[in-house]
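Next up: just one chain, as structure tokens, the form predicted on its own.
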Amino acid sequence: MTDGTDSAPEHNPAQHALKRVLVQRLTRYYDFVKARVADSVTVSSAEIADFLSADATQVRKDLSVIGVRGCPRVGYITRDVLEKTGHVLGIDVPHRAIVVGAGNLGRAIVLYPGLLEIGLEVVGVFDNDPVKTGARIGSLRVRVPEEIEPVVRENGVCLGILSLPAASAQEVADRLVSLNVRALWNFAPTTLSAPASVVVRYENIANGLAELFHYMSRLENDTD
């Protein structure tokens, strides 16, 4: 085993942003390697490869990169993987974001106790639609969207989850860059436009069901 054996560089991802596709394979590190914390103290390259269908020197490079060295034949403290990848994911400090749309989608997003688990506080609901205001959802009650300043403002909202239709969603997000909120998560079946300082991630559900149905169909082609 020769985990922890590459002399890469090292990095400081917090002076250099990381490849998206690194950054998606780290998320899966770590998930796989929180759940073992409690019943391992090691962790291979080999097992995390083997779990993820990876390959085992690419696991030893990314984790090289974030600074997770191991040792030959012993493999990866399996908290000092946890604790890097989580630094470099920014799981471990906390986050609070608000949601903009309050339909079941974001009923969903609100009520979803995983984000907890990874830092991230929702502080906020907002809904322009009468029926919606004034209800609660968990904890929050859900607000007009005219108290969407001071939610952000006190709480220090830096992410704002849109889960509204397309036609309201740049107006959204305008407004919430105004108000220096740093990322857009978009349920919305439309691309926003937001300034290079902003982040934007997509979570669009046909595009994702396009791709699936396209697997699909290659699948069932190669067994005729």
The other form holds:
Protein chains: 2
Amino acid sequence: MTDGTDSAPEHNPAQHALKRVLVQRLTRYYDFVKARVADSVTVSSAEIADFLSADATQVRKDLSVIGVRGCPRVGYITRDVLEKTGHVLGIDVPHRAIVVGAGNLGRAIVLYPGLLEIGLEVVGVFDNDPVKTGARIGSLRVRVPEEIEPVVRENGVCLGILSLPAASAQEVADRLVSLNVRALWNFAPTTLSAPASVVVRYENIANGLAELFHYMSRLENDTD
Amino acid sequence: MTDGTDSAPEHNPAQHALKRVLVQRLTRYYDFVKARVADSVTVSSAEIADFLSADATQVRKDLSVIGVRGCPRVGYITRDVLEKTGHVLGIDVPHRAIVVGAGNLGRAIVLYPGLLEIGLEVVGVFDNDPVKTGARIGSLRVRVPEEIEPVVRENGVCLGILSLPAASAQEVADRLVSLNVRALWNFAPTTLSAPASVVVRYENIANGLAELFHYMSRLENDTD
DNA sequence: TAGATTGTTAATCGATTAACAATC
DNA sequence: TAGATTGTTAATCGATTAACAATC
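Having seen the form predicted on its own, could you give me the form predicted together with the DNA?
Once more the chain from above appears, this time first in line as the rest of the complex follows.
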């Protein structure tokens, strides 16, 4: 989560993967430029930098690294920036995911409209609680865990989203890995073990909050 | 979110606030040491570093900065590390929060057990949707927005958690700021404007996911 | 005492920023 | 042409790591 950032531990640095900080900045460039693409054909490095309160040189360097070329006196073509950053981030190809755990968090994830926008389609929700299975979440029906395998295979699911209790997270992770899922997005408060070829990202709400607390208490002390 | 990390923009650097990366590392030290405190009276910098796949020197330096002193040949007193890091992070003092927006995400937050563990108590949930008001979430009843003011005042609420649509986020933020809330934790996909004295943290699920996609696509390319 | 581990200073490394030439 | 903005090289800055002395 923020920055989680913020809270994801180091994981398998794939060969051609960009530096983490760079990827984070690109994500923000993408957001900004996306909001601008309808209004303006071009965008300057200074405009992007201003918005992010970053340095214009930084922006130019980053864009240069990923192969976006601008024009002196003109700036960058907005659509260009959007396409290239989107491509580097990998959000220009559709991805399919399943959500395991249909509690409040699982439901929130399935219904989160932002996922489709960046090309993620949730094709299945699972829960082993009989009270939950059968219920509808958006257009999906909550299924029993036995159906994970066929759904993953038939849909070419590449991402498993774990929104279940910590106790069962590893077991489900292992199962998904054995089905060739390439990435895990873990909302359960545990560390998972998975082969280096699987990307694991942790979202730990409490960690982000601890960070917030730090800044809060500093402010309070300073002000009083 | 993780690493969100990950996704919070720069905000008001309060005078005595520690560097962001340091705070993030401290959060992880805290987690690790907390899990160990029952088992072991002491912990060495190497053990902490191993677990986080970080550098032992780094750990010693960080602990030294926040005033944790160890013993040569012995290591650090586990409880000591826990107390000091907890104190620096500000999670040793209880905080009170309200949640505005009682959708799935809002419910997930209210019911998230990890919050109480780090000293956050949610004392109110609000929604302007008549379908939702009156419903119970855990031990709380969803209230109408008009009750925000009395609840904030009576409970000394310092944190506002926004789990509502982007369109109404700024309006609610302004209202909370005028009630002297000191921090905002924004789950809505918008940038908020707030005075520098208010700490704002953004949790943008989609951003974390975009980062994940990047590493996924790199892995795929490398493997094929 | 010998050995392990801390704590700190110095060296390296990398990332950010500044300067400026290239160019539309 | 003049001026604005890119693109890149060089300089600075800070953070990480290595080395080692202090010490229980």
